[in-house]
Every structure is written in structure tokens, then in C-alpha cells.
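This document opens with one chain alone, in C-alpha cells, the form predicted alone.
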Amino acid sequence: MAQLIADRRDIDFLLHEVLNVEQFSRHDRFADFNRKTVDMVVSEARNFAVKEMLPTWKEGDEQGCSFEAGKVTIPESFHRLYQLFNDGEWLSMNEDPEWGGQGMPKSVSSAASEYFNGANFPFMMYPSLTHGAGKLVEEFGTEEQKKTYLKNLYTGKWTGTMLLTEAGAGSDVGALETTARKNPDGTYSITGTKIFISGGDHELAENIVHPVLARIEGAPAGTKGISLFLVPKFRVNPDGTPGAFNDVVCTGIEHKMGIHGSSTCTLTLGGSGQCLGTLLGEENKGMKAMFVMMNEARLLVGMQGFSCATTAYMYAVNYAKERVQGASLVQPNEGGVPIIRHPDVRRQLLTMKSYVEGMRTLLYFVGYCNDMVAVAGDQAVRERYQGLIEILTPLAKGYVTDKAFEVCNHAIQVYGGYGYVEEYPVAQLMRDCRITQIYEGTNGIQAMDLLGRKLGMNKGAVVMDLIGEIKKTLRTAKEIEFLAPHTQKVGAALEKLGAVAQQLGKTAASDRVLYAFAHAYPFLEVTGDVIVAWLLLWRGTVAAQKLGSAKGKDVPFYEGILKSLEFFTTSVLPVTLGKMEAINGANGACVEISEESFNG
């Protein structure tokens, strides 16, 4: 069943073939993950999604989370598998082991994660959002915050959370209602409600700690005037035990489309005038903090968006070989054969395979920037890979999670009617998939946010630092004869996207703004058409230089890797060059349209 949630082969190859992932054990902070290290961690991590995680995805979203006399339950086999997965140290994995982590490369944690989510990303949202409750102590904590929280959190004693959104704020978090008043002692009494609470009540730990977004009271209007505060379920006694209830009261949850498993919760604070806060960071400066949480969130989103894809993919693969249905069509009089031979279930396996491997290897390279940051002795090296971790991050949500459920639903048309029914995996892996393209920012914010943020940032350098690595790559896969028509078409589309991304900003700084917004998203989608063919051009310069002294199941795996490139850049690139000339029409149809002619 291993096979069923991740390709254990396109993982090593990805690690020691493409990025090279032993080269981080020459440094002091990766001394300890060479190459056998770094297999033994995925193996793992491997086995326990199959054999502990696996088994309990489908328990999960069956039996969901309950709501009664203010109690919330989750999935009983959850509460065994959180003290595994703990007992295991994976909640920290990226951590300093000083506060319970394990240390480990980003890039090697990534396949990690990849197997855990695809087993089961219902239950990851609880340790994952632990962890980025965690990383919020870390970076802005006081040392007495650290010392209470931090390493609670890290090794999920207790557990985190999130509180952005209110009913009247959504995603514009500046209109928040949610007040904090200043008492004598220093601490805040916090007042809101919060809605969409990812783990927002549960039974797994002993307390849960929440990072609110608050604003003080005659604080600036907006965005401006947020601060960030920790709230605890239990106030913290003297001695770190949890103590007294601190007034943050469930008042119902969700009943969702998919991630059942996922308490999704109500919370007010202060109902009873009882919620106690400390500020975390500086006042006023809410917003820049938990945009460091948002930024990991955002990447981790595009992970489990993936991991349902790349499980969804591995199912309709298997599922083909063994599908008996339909003659071939060359061979009419054989009997039956395996849908795999036909050639439209190819053409969807071809499809999900290629988007697969382009997702993976833009969140692994994503995972490689952050090594690159925490091992570069150069400061501008560090601000180069730490500008590309900027400007891939609404790929990796936005363009990722898009085609993540894209391909969850090519997995239900290859099963036919049985994809349609519960019975069989591949239902469940698109309705827990559609979430991602809505949380932590809409995909349609990612696009605002590349448009208009990141195209710009450093006056472009970012840009063209990127533009410069898939240079690199065109470089390298022109000196080999098979990859020159791949080659060709990368580059051009390459330079057709440069002259958008021109002229969209130049559209974008005038008083046609409302026309360059209405085109972001389809910015975002062929800037990640863009850059997955360039990582399938990388991955192709590898296969084709190993070809030729493979063996065995090598061959046909190298082979693999090509027909995906080959398939990207004769299928798919056209039509992105297509919606590239749509988007420099910039029609402005959807920005003229009366609200009166919109039906309804």
C-alpha cells in the first residue's frame, strides 16, 4: 500500500539526483543528515503514514467531529496516532533540538511531510498548525514566552492555533472587531469571536494555545492598528502546569465538504469577561508577525493540496493496470484489456503525472531555497534564495493547490462510476483537496499578491533572479541533442512571459489597474505553467544524462521523466502561450459588465 500514497523512486531522485540534498551535511547545522540519514528519515516516515497514518483517513472522515454540551470530539483513533506521531518527533522536524526538533534540512523534511499529509491531512492540520503557532513564539516570543510555550508546542505537548478571521472580516483581516484592553499587570483582556478555527477545540493536549489577532484599544484603524496576542485555553500556572480556564469557549463547528477529520471551530473570547492575553511582539505590528505563521501556512497548504494530488494519482495508476474493461484498439478481437491501453486514460494519467512531478519538485526546491538561507555564509546569497522562497510562495499555494484538484479530478474520471462512490479512495482526496485553494489566502489573493507585491519587490531583482536560475537550467539542457526542441519551447515561453509580466505591470501602475487585476489569475496560472516546465526541463537534463548507463527499472523510470517533459511542452505550453496573448489583450469585459447584468 506504501505505493498508494507518494513514488518512493521520483522522491530519492528528486533529493540525490536533482537537488543534492547530501551537500547540507558538509555544514555544522546538517552534519548529522547524510545521504544514509536522509533515507533512513524518509523510510520512516514512509512506514509510519502507511502502516499508523493510512489506516485512519478513512476512520476519520467517517465518523468527523461532534459537537455537544459545548464538548468537541474528534476522531477517537486520532488521539492514538497524535502520541505516535509525537513520540516520534515529527512535529518539529526543521527545529533546533534545544526546544524538542529534530534539525533537519526543509528539503528532506518536505518528503517527510509529503507522506504524511497524503496518508492523512486531516489530522496533519493539528501538529501543523501547532508548529506554526510555535514558530510565531520562536521568532517573536520574550524569553519568558519561550520558556512557557515554546517547547510545549514543539514537541505537542500543547497544541496551536490560528485566530485571523471573524464573520465581518474574512479576508480583509484589517476590519477585525476582536478589542484588547491593557490591564495593570501587563497582560490584555481579549473580546471577539473567531470563526474557522483549524483545531480550535479539542482533547488531544492538555491546553491549546492560540496566537489572536486583536486591536488595542485606540489603536489605529485597519491593518495598522493590529496587534498579536497569545491566548491560552488554561492560563499557565507559575510553575508551566496549565491552571485556570481562561474564558475561550467553543460555540459550535463546521460541518464541511471534506476534512472531516479537522475540527473546525467557533471561538469567543471573553464572553464572561475572563480572557487574559500577553502581547506577542510589539504593538501595532500584528499583521508583520503572523504573516511569518501565513507564510509557512501558505507553503505547508500547497503541500497537503499535492499530497492529496500525488495519492490521488497513485491510486488511478494502479487502478488502470488492474481495470480490465474494453477491447483494444488495434487489437479488437483480443478480449478485454487493461484501461491503462487506452489512449485517453493515458492521456489523464500523462496529464496528472507530469503536474505531479512539477508540483513536487517546486515544493522541494522551495524547501532547498530555505537550506540555501540557513547554510549560505554570503549575505546577498542569503537574500537571493530567500527573495525566490518569496516570490514561489503563491505559486506553491495558489498554482499548486489549483492543480492539485485538477488532478484529484482526472483520479475520479479514470475510476469511471467508482470514483463517484465512497467506497473507493479517490472521492474523499478531492473533497479534502478543495479546501486548499480557499484557506490562507483565496488562490485569487495569491494572484493579487504575485501581481502585485512580488513582481515588484527589490525593483524587480527578485524576478530576475529567478528568470536567471531557469537560465541556468536552458543552459545546461541546450548542450544535449534529445532536450533541443524542449528546450526551445521553454525559452520562448520564457521570454513570452517576461513581456507580460511587463506589460501587465506597466498596466497595473496606471489608472487601468481594475484591468491588470482582473487578469491576475490567469498571471498566476501560466507563470506556473512557466516554471513547471522549466522543472521538468531539469528534471529531463538529469534522466537524460542517466539514461544511457541505466538498468533495469531505471530506464523505464528515466524514460518516464522525459515523457513528461515531452508531454508539457507539446500539450500544455501551447495553450499557455494562448492565455498569455489573452492576458495581453487585457479585455476588459469583466471590469465594464453593470452589476445589473450580472443574473441572479
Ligand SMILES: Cc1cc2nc3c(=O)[nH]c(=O)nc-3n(C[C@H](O)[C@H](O)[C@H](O)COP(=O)(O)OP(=O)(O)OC[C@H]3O[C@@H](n4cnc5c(N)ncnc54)[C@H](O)[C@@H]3O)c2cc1C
The other form holds:
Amino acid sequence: MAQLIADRRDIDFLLHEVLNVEQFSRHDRFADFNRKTVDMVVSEARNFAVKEMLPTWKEGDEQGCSFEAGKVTIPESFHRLYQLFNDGEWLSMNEDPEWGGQGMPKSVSSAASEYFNGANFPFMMYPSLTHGAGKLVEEFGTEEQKKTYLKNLYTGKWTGTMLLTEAGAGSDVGALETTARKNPDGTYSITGTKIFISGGDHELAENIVHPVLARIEGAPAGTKGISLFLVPKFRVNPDGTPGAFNDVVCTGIEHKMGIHGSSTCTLTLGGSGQCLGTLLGEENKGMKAMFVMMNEARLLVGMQGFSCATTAYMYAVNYAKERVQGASLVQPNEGGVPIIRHPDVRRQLLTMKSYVEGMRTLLYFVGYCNDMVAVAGDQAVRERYQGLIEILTPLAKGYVTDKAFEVCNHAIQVYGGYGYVEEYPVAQLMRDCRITQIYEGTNGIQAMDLLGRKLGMNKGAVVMDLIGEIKKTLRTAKEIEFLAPHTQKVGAALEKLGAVAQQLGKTAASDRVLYAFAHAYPFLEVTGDVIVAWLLLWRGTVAAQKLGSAKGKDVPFYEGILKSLEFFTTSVLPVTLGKMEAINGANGACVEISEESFNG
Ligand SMILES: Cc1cc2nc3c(=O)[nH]c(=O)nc-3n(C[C@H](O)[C@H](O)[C@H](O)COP(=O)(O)OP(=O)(O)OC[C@H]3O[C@@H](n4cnc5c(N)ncnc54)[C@H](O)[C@@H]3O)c2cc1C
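Okay, that one was the form predicted alone. Can I see the form predicted together with the named molecule too?
Every chain and every other molecule in the complex is listed next, the one we just looked at coming first.
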């Protein structure tokens, strides 16, 4: 079976022809990342993903994780892979070299991340969470905490996790019951049980560092009384080596639908009264700190879901070109043809292609915004790009993972019965992808975040900035006559979305708040569609300008980009407009129906 992960030509197009990431090398911070280096990084990531990661993906799924006599065992092959991954310094691509990072622009590392997650996202859970824990230490740690933990995390010598969820505190983190009691030496004794903890226990590294949300005794109820603590599996000796066991006990693991290679643990902290943690950041400001990690994690989860989709799409296209079945409708007597010739299969492939290209552009664009924040000298520019990241985050997580799952579903359909059997890769991709719609804030919670928080950010200025970005593309596209029908459609959809947002915002601020939030998810979906339409138009403007002088394989490549745009504006956007009508109608059936009328 061909080893497919991501579309290199499209990645290059996006990095160099659309986003022009080489521009960042003009700044000291990214001076090393000229075109040659960027290409080398992407090639190295691809080679590593194909040669080392992909071969362990299915094996990891089949072996899964086990729990016996208190010990968590993860797939055998992950141990060597983790070592190689760290040797290649892939864990902290964006971080400061002083702490073991590579100092790379995020737009560029997005490409590497796509390859890695596309090749083996269950494995990537370990280094990704480790990086997230390191980020927390970097942002909120004392000098002592940084010295103890940061390099160990950023180099992968120790792994990291995040401990939020409890049996009674899932989406509502504020309901957590884990407690922290301050000791005379300034440490805290932690007591509680956390569930669903990814990478909570294993023997991949000599220590595991758990950022833990807990409530200091006497602190206020809800999120206002939550603090963040660093709790290592093994306490750290004065010389920096792991020491005594810190009473973090794994009592079991989950048996899941997908990501079998990622251990999902129940952890009991302080069952013997011996679990010590140190405060990370300020008392009762734990949620603020955790949001740093959660926002990074939400973008990562978007990338995880998307990577399943891009891989599934690549497999589906190749399968459709090889699988011969049924005659052509227009040449019925000429025998079987590859299924890619059937219009219904093409419809599915083009649906997948247009979403995949739109989602890739959205995720890399968020990386690009991060790079702009990193290099911009002007504070207003930095704030503008930071706002764009924040408003796009619920879309990059919620919209992208839902559409990614749809893409995986289409891939199974294209494979027919073979898609449903585990011998072929698309079934696992769909199983793995499913969790991305749930963790890091379910997609329902993402929709509420978009409507309830992000739309009104800075009195609507952030939305206006986003609209400004879209209008920039519309202006460029208007110069290209050939794109006129698409430009008009994207412009009209943007207008209508603006009106829907205003009306929904008003409803949310009235006594009909439940009616508004009943439409939060459809609003996330239509907003995502308009964003994808914008990004496909942006790509279309580049492709249209290049097509005239293109040669060889570039000709069908640019034509394909324009077909994605055409398909999206003519087949998807009209449905989106209909969904906007439904939101405007603000039908309240789901609010008004009595609980008894759900005949459960
Ligand atoms: C494989 C896996 C790995 C995980 N890894 C981690 C980890 O590493 N660390 C960690 O801390 N957690 C982790 N989690 C937990 C995960 O983040 C939670 O499962 C998720 O946040 C949802 O919480 P819940 O399962 O309690 O569902 P609930 O909160 O009970 O939600 C159930 C449903 O109700 C909806 N809902 C709940 N509240 C609201 C509301 N206010 N408004 C509208 N709808 C609402 C939700 O959208 C959802 O559809 C993991 C979970 C899994 C399955």
C-alpha cells in the first residue's frame, strides 16, 4: 500500500506562494529560515513521518495500551520512535534554542506537524502534551521551576500531561474537587482523582510532569478559586534527577474507540497523603494560566483532526484511481473504469479536496498570525494578529475537527466495503479522528465560545479585523475578471454572515438567550464555511495569476485549486446561505420542547 500522508505540492503552494513565509527570515528571530531551510525542514519532517512514524501507526492501534499490576504499557515501537523524535529535536520546533527548541516560525512548523500527526497522531499525543506542559512552565514558572523542568520537557527527556478532568468536572472544569493544602515549606499537598488523562502514565521517559488544576483549601467555589500546580511523578532531587515516588498512582486506563496507542489514565493524587506540588503562577489564577495551554492545545487538536482528514483524502484519491468498478455512464459498453470516473465519486473527492485545502489554509494561517505577533514591532499590529488567533481558535478546533471527521467518512464511502474493514487505513483514521471533536472543549463548547466570547471581543473590533482580512482578498480577487462569479458569492456570503451575527448577538443579549445559544453550533458551522470560502478565494487569486505561465504538473495543480473554489462557492455556499436562513428564523423547538416529550 502506498505510504501517503499529506500533499507536498499543496503545502509548498501554501507556504511559499500564498503566505510567503520566507518574509519572516528578514527578522533576526527567524533569520535562519530562508526558503532553502524551510524546504529542508518540511522534507525532513516528511521523511521522518513516512519512514519512522507511519510504520508504527497500525501496530500501535493493534497493540494499544494495557494496564497490569499497576503498570501501564504502551505500544513497544513507540519507545524507539520517541527517542528518534527527540534526537531530531522535533518536540519544540518553535521554542527558544536556549531551552532546547528550534526557534522555527509556526507557519513552517504547521507543515511538520501535519506530517507527524498524519503519520501517527496517537503517538504524537505524548510529545504534543509534553510541549504544552513546557509552555506553561515557560510562561508562568519561577526561575527555579524553569531550571528544574523546562529543558527536560522541551527536549522530551521528561514527558508532560494536563490534569483538568474529574468524574464530576468535564466541560465544567470549575466543578473540580481536587484540593491543595499549603505546607510550611511553601509546597502544597495535593489530593484528588483525575480521569481521562492522556499520557498520564507509561514508561516512555524517566519522569512525568503533571500540571494539575486544584482548589486551595478555603478558596472560592467555581473557576475563580482554581490554582495550577506542577506535580511530578517522581520528586526532583537537588541535583535535578528524579527521586522519590510522589504518590501519583494510575488506577486504570480507558479502552477507547480510537487513538489506542495513547494511554488514557485515571490518576489518584495523594492517596497516601504524599503527593507534593508547587504552585505554577498565582493562587486562584489557575484557569487563566491553563487557558494558555488550552488555546495551544485547541489549535493542536484542530491539526490532529485535520491530519486524519488530509491522510484519508490522499488514500481515497489513490484508491479511486486504482479501483475498477462499473462502466462509464457515457461509454456503457466499454467495460469497467476506475471509480474516479464516476460523477458521484468525484463529487465526494472534490468535497474532500476543497475542505482539506480550506482547513489546511486556516490552520497554517493561524500559525502565520502567531509569527506576525512574534515579529511585528508595532503593538497595534501585534494585538490585531493576536485577536485574529483568538477568534479563529474555536473555528480551527470546532469547525475543522467536525469537517475533518466528515472527510474521513467520505473516504470510507469511496473505499466502499473495504473502507469498513480494518485491513485498509481509512477506518482507523476515522476512529482516531473522532476524539478530536470531543476533548479540549467539545465542539458545542467551541461554538458557545465563538458566539458568547469571541464575537464581542474588544467591542467587536476583532470581528471587524477578520472582516478586514476577508475584504482584502475580495479586493484582490475583484481585479481578476475570471474569478468574478466566485468573488461575488464569497462577498455576498460574508455580508449575510455579518447580518446573522448581529441578529444572533442581539438575541443572545436579550431574554431569549437560550434561543440564541440553540443556534451557536449552526453559527460556528456557517462562519467556518465562509472562512473556508474566503481562504479558497485567496488561494484562487494566486492560482489564477500563476496558471497562465504554468508548465507541466503545475497546470493541473492550479486548475485543481480553482475547481475547489468553484465547487465550494457553487455547491457548498448555497447550502450555507440556507443554514443562515435557519439561524435567522431562530426557531426555538429545541428550547421549548419539554423534557418529557423526548421519549427516552
Ligand atoms: C481520549 C480522551 C483523552 C482525554 N485527555 C484528557 C487530558 O489529557 N486531560 C484532561 O484533563 N482531560 C482529558 N480528556 C477529557 C475531555 O477533555 C472531556 O471528556 C471533555 O472535556 C468533555 O467532558 P465530559 O466527558 O465530562 O463530558 P460532559 O461535560 O459531561 O459533556 C457531555 C455533553 O454535554 C455537552 N455540554 C456539557 N456542558 C455544556 C454546557 N454548559 N453547554 C452546552 N453543552 C454542554 C457537551 O458538549 C457534551 O456534548 C480526555 C478525554 C478523552 C475521551
